[in-house]
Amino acid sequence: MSTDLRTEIIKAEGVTKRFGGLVAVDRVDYSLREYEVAGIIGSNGAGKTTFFNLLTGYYVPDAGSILYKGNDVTRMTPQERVAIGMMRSFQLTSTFDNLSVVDNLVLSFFRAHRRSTLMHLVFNTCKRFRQEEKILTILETFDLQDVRDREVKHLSLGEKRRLEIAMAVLAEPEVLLLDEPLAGLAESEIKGILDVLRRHVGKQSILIVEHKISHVEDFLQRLTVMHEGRIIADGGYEETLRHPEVRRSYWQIDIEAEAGGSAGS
């Protein structure tokens, strides 16, 4: 039983998702707390992406419920969840590749805060609000000043990934949900993304779903491991990785052979 007294922001209770005869997520209980930085890992087919899609409203569970601040959001759409403070990258922050970096940020900010129509924003708002203080700050925070006027289609993958996360952060969500934000990036780009995310620790609850863990070990406060649709371990980083079932299922270490070798040595 958790001794963390922080408020639960997201809570999944007995969540199940089936695709035909495949049970992708199997009676999962999970909670994310206020200002927590948590990660979910698992091998391919573990169910982590399906579970992430359930949390963010892209799938509706076949059983169980999802609460946000104690309110049932199980059947809310992704857009409705964004409106109450949950922001997912990257699907809900898709970029306009023919617009500049700064104009993408302007659109993201005003879509979240001013509720203007998209066409009104494109034709009337961008030029007037490129010097908005929050937009200038986010350009600096995410190290995008040098490419602010570049069309998004000409950005590197790392630059575009920073922009996508910047757009999500600019909407000022209480919960930032990131689906494999480091995939396909070079080591230097990964460092840049993590450096930026560290600045938001304590300001938002952050949940990262990752396939590999080596890059986030010093960033996460809590780690959850999924296997075959279920959570097999949850807790501190080192503690979770030492869990026998994680060693067996995630690392594919033969625990019995290892124990036998130790006994015979």
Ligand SMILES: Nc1ncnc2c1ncn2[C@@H]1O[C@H](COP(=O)(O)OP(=O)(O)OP(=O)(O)O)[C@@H](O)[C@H]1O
Contents of the next structure:
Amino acid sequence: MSTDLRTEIIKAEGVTKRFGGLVAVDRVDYSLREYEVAGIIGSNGAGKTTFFNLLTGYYVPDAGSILYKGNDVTRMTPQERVAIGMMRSFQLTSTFDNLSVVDNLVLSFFRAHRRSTLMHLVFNTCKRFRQEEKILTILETFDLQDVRDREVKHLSLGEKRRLEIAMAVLAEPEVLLLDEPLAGLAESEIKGILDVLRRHVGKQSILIVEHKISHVEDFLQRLTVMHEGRIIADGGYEETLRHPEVRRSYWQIDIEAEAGGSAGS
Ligand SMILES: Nc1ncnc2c1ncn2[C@@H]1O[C@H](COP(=O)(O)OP(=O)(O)OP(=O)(O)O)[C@@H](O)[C@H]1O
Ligand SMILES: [Mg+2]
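Could you drop in the structure for the form predicted together with the ligand? We only have the form predicted alone so far.
In what comes next, the whole complex appears, and the chain from above leads the way.
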């Protein structure tokens, strides 16, 4: 495998998380580099979401550590990790359903960049900053111009998902975490999300968990497979999918029978 010289943004070392007797994440070593677009797949219950929750700080690992640019952040809260610009998960972005799309974006922008109280923002700054360049750009990138003045409660699921991701992106985190961004969306809406994600490749590191793996195939630079809490393969997309352990555990292909069959007589 070639050596990737890009800076390591996040490094998980021997990270373990147990729920009672169940080891949901089992001594996982993982690193994500600058501008890398990486995917994680794995069957239901493999530990993907738990691993995300360890990265975002929702869980503290029972063992192991998480480093951000070499600094130990294992015990930092999610808010502290967001505040240092480490990462943002689109599931963490709560929208205000009675406010318009553009005002949600303005709030997200200011919560990330300035320390004003929310109420102060709602009443005083939204109006002034609706034309802020960053907001206009993000409306365009995420194809939200047509619904910019619509209240969030009137958006389609696809539009709302685009807004959630846009709000996470506005915080300009080093890493954008997407746990099943396509879940629950119709094919027509999926295309819209993929278009905006594709436009975002190269602007920050993106880590994406997705069951609909073929949808993200063209822009993933790396693929990791989890199974029963462990990483069983990690590397380029094709190479990972062909890995014997992935074929056995993830695709449930009976390799011995196959080998026996091809060996023939
Ligand atoms: N809060 C919790 N309390 C107890 N057990 C949990 C908790 N969260 C997850 N688990 C268990 O940990 C294991 C890993 O779950 P996790 O949600 O991380 O899997 P996943 O890979 O995200 O699965 P899916 O593809 O279904 O989203 C599962 O066996 C799950 O039942
Ligand atoms: Mg999950």
